[in-house]
Amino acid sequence: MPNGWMSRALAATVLVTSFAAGEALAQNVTYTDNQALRGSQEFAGACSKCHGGGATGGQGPALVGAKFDQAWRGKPAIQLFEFISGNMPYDDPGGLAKDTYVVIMAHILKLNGIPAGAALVVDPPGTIPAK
């Protein structure tokens, strides 16, 4: 085969996957009505003493509405993901199952207006749908 056929070749790979990556990215995050009502529960457990029982603040900040909005609106979901099992809670950081941070998030996705649909996962693709 000639070498121009292997490199079109090659560049039309890179071009699929790339658009492959961009494409997951593009969807917004998803998760289960059941996975927001198991989160409400570890929520209430593990996040409630410092967000507030709704998540709208307390010693720690609001999870919900404008602050929500400014931090995490059209980003990456890993971001939000990697940042509460990373840091939350604050007394115990990284110190859940990693599926107890998936339902906690898929509970605060749902207190942000954000429609339930397919489940959530660790490490999460999409983005946090802006408003």
Ligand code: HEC
The other form holds:
Amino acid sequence: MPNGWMSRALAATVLVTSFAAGEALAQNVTYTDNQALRGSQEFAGACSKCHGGGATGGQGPALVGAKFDQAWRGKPAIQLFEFISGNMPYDDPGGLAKDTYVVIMAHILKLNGIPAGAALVVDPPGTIPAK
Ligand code: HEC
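Form predicted alone already given; the form predicted in complex with this ligand follows:
Below: every chain and molecule of the assembly, starting with the one above.
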């Protein structure tokens, strides 16, 4: 077998493998509509008294629109998950179940027009897509 062929085949394999890894990292975060629906109920109970019913802001900042775009778009989804599950509700940080934070995050993503897809999970992989 000619040596040149082998090394070209190897180089192609390495290229394809690293491309696949890059794709996985760059994947956008998703959630299901059912999660977002459950999240809207949890949000009403645990978050809306400070952030407003539509998350448009009140005692706490807006979680939609320009404020959300600036704070979260282009960032790893896990940063938003860790912020919410570690710091919110402001008067009871970390006080909710992990799965409750997951569905609340799904609701916030939906409010911001991020498309649904595969289920959101605890410590979610992927990125919050830029606009
Ligand atoms: C008692 C009032 C209160 C409650 C309840 C509350 N928050 Fe907050 N939230 C705040 C305040 C105040 C800030 C700003 C904190 C800061 O900047 O340090 C904030 C900040 C945030 C931010 C960051 C906003 C940004 O773009 O920088 C997110 C996300 C958030 N809250 C989500 C939630 C979620 C989800 C819940 C429900 C589980 C919740 N909050 C419940 C008061 C509250």
